[in-house]
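Just the one chain here, laid out as structure tokens, in the form predicted alone.
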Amino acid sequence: MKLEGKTIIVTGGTSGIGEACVRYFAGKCGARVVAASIQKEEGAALQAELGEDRVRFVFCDVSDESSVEAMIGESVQAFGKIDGVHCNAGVWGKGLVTDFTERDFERLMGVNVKGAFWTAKHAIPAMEKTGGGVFLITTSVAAQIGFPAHALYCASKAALEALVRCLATDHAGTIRSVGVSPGTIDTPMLAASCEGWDAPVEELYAQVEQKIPVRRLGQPLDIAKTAAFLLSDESEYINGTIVTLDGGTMALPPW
């Protein structure tokens, strides 16, 4: 997908599908790539090896409204304008509703819901100011499946879902709101998730393959290069909705 001209955030953008994000609309898509996130050392690395006319990182607390906005300003600063916001940004946690703390939902939901929320309050008018723009947010099949042991991530996710809805209808005519679910994809955050299981991850994954009905885990490029297609004018009519990338794993029967 061609992002020429176009200048893209990406929350969470030094690592696992934000990192792939960054490298593919900025190598592959034309576009100038602002890589958020508080990973500084990471993010040094990525501007320093792509080139800093092509890729910026400013550091981001995304659950830090201050921080956000910060974050937005310099973008502008950066590169003049904001063409598209690829909220990205996301943390894991496992546990019933009973196991957790209130520092423990503080921590989840202020990086999935509530950096979402900020971004969206500081990017949008900065977007709407030069005339309009897309926003896009990583939500997750968490948000349509009860997993176990997954309370609290499940329910950020289905907020994220809700929230592009209504910031398709909030906005309308200036910003298009859309989201990309991802199913099982082979991230930091992925592994991380397999850890206190009794068979190694790599023999986890490759029961986790067999089950998926395309016979592979997905890969964090396959995520961006539909971001980059919802970031383009070629998505243009494609507006307050989620497009799922499981690789059929929804599709599947109850036994």
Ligand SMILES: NC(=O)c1ccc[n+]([C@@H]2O[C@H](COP(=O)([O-])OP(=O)(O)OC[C@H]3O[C@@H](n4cnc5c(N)ncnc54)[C@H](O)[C@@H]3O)[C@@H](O)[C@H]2O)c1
The other form holds:
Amino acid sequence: MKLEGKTIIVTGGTSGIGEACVRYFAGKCGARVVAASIQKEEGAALQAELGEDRVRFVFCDVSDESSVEAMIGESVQAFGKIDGVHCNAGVWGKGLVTDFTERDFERLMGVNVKGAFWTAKHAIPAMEKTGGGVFLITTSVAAQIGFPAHALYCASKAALEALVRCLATDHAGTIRSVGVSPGTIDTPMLAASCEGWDAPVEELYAQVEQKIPVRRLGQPLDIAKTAAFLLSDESEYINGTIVTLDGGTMALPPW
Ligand SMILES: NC(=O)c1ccc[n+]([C@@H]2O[C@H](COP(=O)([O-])OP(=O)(O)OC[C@H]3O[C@@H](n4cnc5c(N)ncnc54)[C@H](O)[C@@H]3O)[C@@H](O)[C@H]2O)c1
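Can I get the form predicted in complex with this ligand as well, since the one above is the form predicted alone?
All chains and molecules follow, beginning with the one already shown.
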């Protein structure tokens, strides 16, 4: 029960990695969890299934500062304090730099980068008021490599890795700032990224699995287990570190 007595907010907590984190933190680690996202139906169902004394859904569009500020306020009101935030909400986008419009840029950077900024801006003072906490960001291996036709997504994730390091130095002493960097994880986002390819999703997944050293896709629970450790007191000396969970993909030689 690594997170017993703690309140954790998970943005993007109603699908994929975020949903697995909500279930794991509340179900196996003893935390009270706020699942924040734009998915009202999924959020209401998750809250009803896991019980509102354990899991609260709060609607929040992370790209909108006032929505983030309200979500942090509601979380404190619901559970009294915040001990950790898993800043995980994200959107994916494919294309060359020459394909993107300002609207595309605003949408992707708005959720992935501004979302993390607003969440940090409002969650950090709330955590500091009650003795501090942990700020965890879901980045991506896309921050480290130039995925073909993913300039905007890669740039957004690289910005998040810089943010992890800056928060780790600026707020050290009260806030630990850490990251998880997933490789290829079996979620609705991954399935959506396969649309438009000339093979069924299962076939594409099988091809990808052959390229991953451990020969399987990551599962959302793989990320949830590490996230729980990073949010817990067991990792109290880890600050400014981003943990890669990719089955060894980034360890492969680049040829
Ligand atoms: N699946 C992968 O292979 C993979 C790999 C690396 C990184 N990631 C990152 O992991 C995170 C979770 O992705 P996932 O694969 O679980 O995807 P997903 O699409 O299943 O979940 C994304 C979540 O973000 C929420 N969200 C989207 N826009 C939002 C907004 N404006 N405000 C609040 N919430 C919003 C969605 O409602 C959803 O709950 C993302 O940051 C993604 O970039 C995923």
